[in-house]
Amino acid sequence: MDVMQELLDYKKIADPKINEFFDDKIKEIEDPNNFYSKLTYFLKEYTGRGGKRIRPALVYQGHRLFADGSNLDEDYIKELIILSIATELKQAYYLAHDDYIDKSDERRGGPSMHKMLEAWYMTQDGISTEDAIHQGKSMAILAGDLANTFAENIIFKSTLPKDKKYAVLERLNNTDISTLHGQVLDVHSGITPEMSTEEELLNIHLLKSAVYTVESPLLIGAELAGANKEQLEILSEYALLVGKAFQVHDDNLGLFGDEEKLGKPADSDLKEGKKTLLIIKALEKAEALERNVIYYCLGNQDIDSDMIEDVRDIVRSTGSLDYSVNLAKNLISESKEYLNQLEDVNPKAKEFLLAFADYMVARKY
């Protein structure tokens, strides 16, 4: 199965719904000069820029896995698509805050939210550079909060029965708790001198990324389709393993990926001081001089391309890259074992999810 094509097909469906949602929100504000309207427009651009729409697609596929297609009318499918974009707004909420925290200037081939807003304030008369930078960061926090509120608004306004709305909102709330837990651990680990262990790092990946990227969207769709508790537990195991593999692979791309495809510099993780599995395992195996090179470069914004390549060489020579690649593959293999326990489900959806697992560690961006 061509996973990229499946994702592209759903993206073509989801993107117009995202634009339509934001356009409706902007129209609700009578004064177009009101900055709330302008901030909503910035959020529309940020959310709509790039992205594979993995999370909305997983809502659909999770539903498809358990739903009886003969009972689904056109209006219900439209409602499901609208519900699915709530997960994309949740991602915009996380990313707007994450980019500010990580001091990341780029996202999906364009400026991050705080840099986009900072640039706008720079063009306004009477605003100093210092104030423009502060306003950009402040408004990025509010933009993320707005995206989160919009996501919940989609659920409240849906035609779902009250018990279904409650189930979706509870799932999203638990996702927020998990993601913020992981973010706290991640941010704190970035300032402490000691390195995280592999176990600690994978726990952060599970909390911060795996839940909101894979588990939550899949389970929202599956719950709406009527999956039982046992089925949800199996699907959850699959999703969390795929989500951890996704983040391990993402960290690999963060040092070895193609900048044009990534939409951000391939050295950003290193300069931000991220203690990825690549760095943790390399430090375990490296000689003293090599460890000094890594420590010097980690979190150093002034390192040049030669220094970055030195770190890449150390990561390769210590076997850290191979270890990380193999771990991601093993997690995927285990995830498919769980998924294959599900019987009497939609074969096309199951085929997609099996192929999707492989795709998550084969993608180039």
Second form
Number of protein chains: 2
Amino acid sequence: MDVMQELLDYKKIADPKINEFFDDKIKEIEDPNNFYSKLTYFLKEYTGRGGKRIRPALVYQGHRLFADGSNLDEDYIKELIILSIATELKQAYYLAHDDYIDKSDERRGGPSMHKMLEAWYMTQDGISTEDAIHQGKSMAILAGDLANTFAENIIFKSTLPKDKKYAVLERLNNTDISTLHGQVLDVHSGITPEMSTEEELLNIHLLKSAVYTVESPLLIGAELAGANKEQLEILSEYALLVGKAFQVHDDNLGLFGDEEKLGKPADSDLKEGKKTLLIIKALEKAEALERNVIYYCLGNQDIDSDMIEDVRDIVRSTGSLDYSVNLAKNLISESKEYLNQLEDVNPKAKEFLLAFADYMVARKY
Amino acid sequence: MDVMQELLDYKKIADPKINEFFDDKIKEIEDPNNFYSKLTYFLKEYTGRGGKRIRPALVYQGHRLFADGSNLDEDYIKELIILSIATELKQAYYLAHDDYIDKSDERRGGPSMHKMLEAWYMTQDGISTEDAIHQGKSMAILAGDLANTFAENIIFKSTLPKDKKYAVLERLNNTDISTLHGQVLDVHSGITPEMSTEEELLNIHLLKSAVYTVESPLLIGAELAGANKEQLEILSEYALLVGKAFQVHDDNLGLFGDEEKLGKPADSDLKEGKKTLLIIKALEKAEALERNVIYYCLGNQDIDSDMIEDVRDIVRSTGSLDYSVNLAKNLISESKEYLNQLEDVNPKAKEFLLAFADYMVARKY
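Next up, the form predicted in complex with another copy of the chain in place of the form predicted on its own?
What follows is the whole complex; the chain from before opens it.
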């Protein structure tokens, strides 16, 4: 099972649907020269740029797990694919606001939303640099809000039955509550001097990432295909474990990843002051001098590459990197045990999800 | 018909429901000491503070217009009231983001959301002033996002039939698209040197204010009560005219209103650089020297009260204030003609809405 190829195949059919949705939205605007039209275009570029479309692909695979694809007509599958891109628009919403909050300048190998809009305002006559910066941020907030609204609009526009659409909308609403809950805890912990415990951190990963990245898309698909309550519960267990492992691995990449493949610097987590498991465990095991190095670098925008390398050395030598890598692997093993409890499901979808779990902690970006 | 008394009466039954909703949300949180719990509490205080609950009251009156209240059981009315507060939470969402964008420090006689959160972070040990300011803004964005999510959550939690709830959710989604469309145009026009035309400005008022303040709440209520398509169209015409007049009047208050009653300074529109109808018309009619005074003051944070009084004098002497006041009155007259086309509706609700139209351009705050 080549997970990357499967994801790439789905991306090829999902991306044109994303473009079509935005093109329709732009066509609806009476005055094509106004800034709302331009902002919608910026959002189209931002959403379409890079990204692996993991969430839409999981909607599809969650559905496939419980539906025998051979009975489904083409129109239904088309509607399912369109609906799946709602999860990608939700992702654009979270990222636009998140990058403003984290002061991140880059995203998916290009500028983040507020930086992209700031750069545009910089080119306009009669607008000061200070105003262009604030305007970039303001429009990024609104672009995020718009992406969120569009995500739900995709569901309303779908030709699927209303009761099915209602279930998807309710799932998305509960997903948002969880994601915002996690995001608020995460952003707050980034500014306070206290360290989170491992348990608190994994709870944030669960709320902030696992639910919207893995659980919600899979369950949306599975519910649409008519999975029963017990099946949904097992799938949820699998999904949350994979999602937590994904976030632990993501934090590992955030310090040890390949910058070119990531599309962003591999020191930004450290400079932002993110209290990842790598940092928490290293602080637990390190000696006083090493702890000082970490505290000095954490949240310090001015550290050079030598300092960053010092922090990496401490994270390695204390065994913190191994701890974090092993934790992610163990979560994945556990997740697969849950998935294997599901019988009488589509073997191809099951095979994909088993391989997907491994992929989520093996990916380089 | 005493509109203010009717609004006050509705506020008295709606406000406890707002508090109950938030208290339930806070109770659901496992760790009552975490910051998500605190942020939800901040949002409760912010939503409950001041405000006339116009939008929830309009949901109720829109429903009453087409439903004979005497047949309705108490539980149904209770559900309708709970559902109506979704519109108030949407308002909190818009205001939290809007005040960040407009750099407004005050709202409803207290600090705006980002200022309130900034002040809290200022009291915390080990957090720099710069970090507290950014943290205040970041949390205000998330508080707005949360209010939006909670607004929809109220609908999902309602015991009303699913098809009714689906209709409300779809109406809210279309409302958000309109509001964001208008907000994007408005925020963009605030930074560009060009003046909008009267037509462009009224279009922004329609998209940004009239739809979510008057049309959407009324139609939500009317649809729930089973109004037919033709009735909804007439009600929509009434609502959009009242909504536009409301915003024109709001801009008039923004320069000529009573600061104490408004709960915010009556020069903030000018200092923010808002291109209101007052400004657009004054620039059209004023002489070169007077135009210079307006251009100097517009968007200038450092002007003193003498300069503001000079601008007020120009707006009066050019007839721009009269023009704006008359336009609002004419929109209201037209709105009432539409409402009078509705026959066989509840006379008390109709009487309220006729008086409400007048109230919206007579209110002092």
